[in-house]
Amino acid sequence: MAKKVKQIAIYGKGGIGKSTTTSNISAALSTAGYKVMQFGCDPKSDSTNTLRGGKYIPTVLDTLREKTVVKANEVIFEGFNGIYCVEAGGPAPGVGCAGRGIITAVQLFKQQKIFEELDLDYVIYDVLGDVVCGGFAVPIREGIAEHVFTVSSADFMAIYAANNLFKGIQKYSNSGGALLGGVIANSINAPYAKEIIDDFVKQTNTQVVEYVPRSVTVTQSELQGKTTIEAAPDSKQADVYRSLAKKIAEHDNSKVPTPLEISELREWAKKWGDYLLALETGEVRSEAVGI
């Protein structure tokens, strides 16, 4: 019988380190031994490209425009020790829906059945989390992923986009899509940036997974085309995310989190708001806030 291919779901909003946490976490997966695809679901299509030295690859829908049949082959490159690098695409600017690309590639891969083919152990989606629409939710709504996981700092719009994500998560979670695995707190480097995503997380019943610091190590290796693990693998950045890896590696006990209204998420928000005006001005000095 074939070993199950465990696939996983990254969401964050744009800007916020998805891509680079994610190329990480394969990179890592791989160096300890695993098969690794890692599927980028963001139409500027520039997921996988730490993984190949900075370089772009042909999309899955740019291919399919060009011909009318495409082999799964021909859009998987090899990347970085051996990782399965795909990119989904975008259709042109200012036309269609932007997730028409997951859907597609999806598809293309499942009637190929390119996981098994491949003996493969992870995919690992790279998904942008500012929309959950269409195309973008395919990976929760289907439940390809089994777990999900996303990138979030202590910024609000980060917040705000990963409360958004829950909200989906838990619309699905009833008719058998994807469960959140956890938050991965990405750029923590502030005291006060833990505490903010510590309390997000309590207030929304789920877990971090993972706290990544912000690196000068992360841009000089994004820079030379790497990820830090191939890069910079003595570093303590590299550490970090190996750590990550191992974790969802092991994780397998997701659940459905309970995102928090509108009206209450900016009600938290102006608390953390208040809190750290205070913390400025010097009228506090203690660490926890207790929200």
Ligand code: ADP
Given for the second form:
Amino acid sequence: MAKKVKQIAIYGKGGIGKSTTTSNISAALSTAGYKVMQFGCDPKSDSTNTLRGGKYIPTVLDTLREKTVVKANEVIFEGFNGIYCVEAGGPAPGVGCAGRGIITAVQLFKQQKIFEELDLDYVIYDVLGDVVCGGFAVPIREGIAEHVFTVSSADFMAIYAANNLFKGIQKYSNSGGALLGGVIANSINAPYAKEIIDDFVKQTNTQVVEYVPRSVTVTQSELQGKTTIEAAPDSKQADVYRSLAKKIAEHDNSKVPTPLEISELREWAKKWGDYLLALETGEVRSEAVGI
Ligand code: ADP
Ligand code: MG
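Taking the form predicted on its own as the starting point, write out the structure of the form predicted together with the ligand.
What follows is the whole complex; the chain from before opens it.
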């Protein structure tokens, strides 16, 4: 009997580090011996670039525009260490729903039973999560991914997007949707950034899976068109990504989060704003106050 593929979705606001993090997780799992597919679900279509020497691949939607019948194999490209790379793609700028690429691509792969055929261990969806509208909700809504993780920094807009995602997960959880594995805290360097994200996960009944520092090693690797796992496997940052990948691979206990109402979120943010101001003026020291 074929093994069951584990499907994981990684959400977060644009520019927060989803593709960087996802590609490093894929690369780490692949070098650990697993068969991995990375499925880019962002109209930017650059999810798999650092697995492919910085190069773009034709998207599922673009390929479907050129010909009516598409075999899934025509939209799967080989990346670092044999990782299967797919980009769902997006509509022509200004036209149509940005989520359509995801719906179309997922249907294509389901119909052709690709995951079974390739005998995959992991499929990781890298999904734009500023808005959890129809198309973008597909991986969590239709029982495709089992576990959802969100990449967030301690910035308010990233936390706002994470909180919106939690609302989506909560809504679909009654109808067999995916549950939340936790938050991947990215670009966490200052002590207060850790405190903010720790408090947010506490308020929303979830957890931080890994703290990923902002690192110039990531920048250097990206400029070479590579993941940190490929370009700097002996670096500290690569250790962080390997640790994260291991936790995600082993994770099996996802939950329904408890998102904050928008007024609660504003109130929460204001408290942290006051605290940061007090830090700056020297009235309090970091970690000296329990908020
Ligand atoms: P997203 O996929 O969420 O839109 P990306 O993964 O493309 O975001 O990241 C946006 C930018 O931030 C990229 O240039 C990437 O190299 C950089 N970046 C992300 N995470 C880190 C990190 N931990 N350290 C340094 N740079 C990072
Ligand atoms: Mg991206």
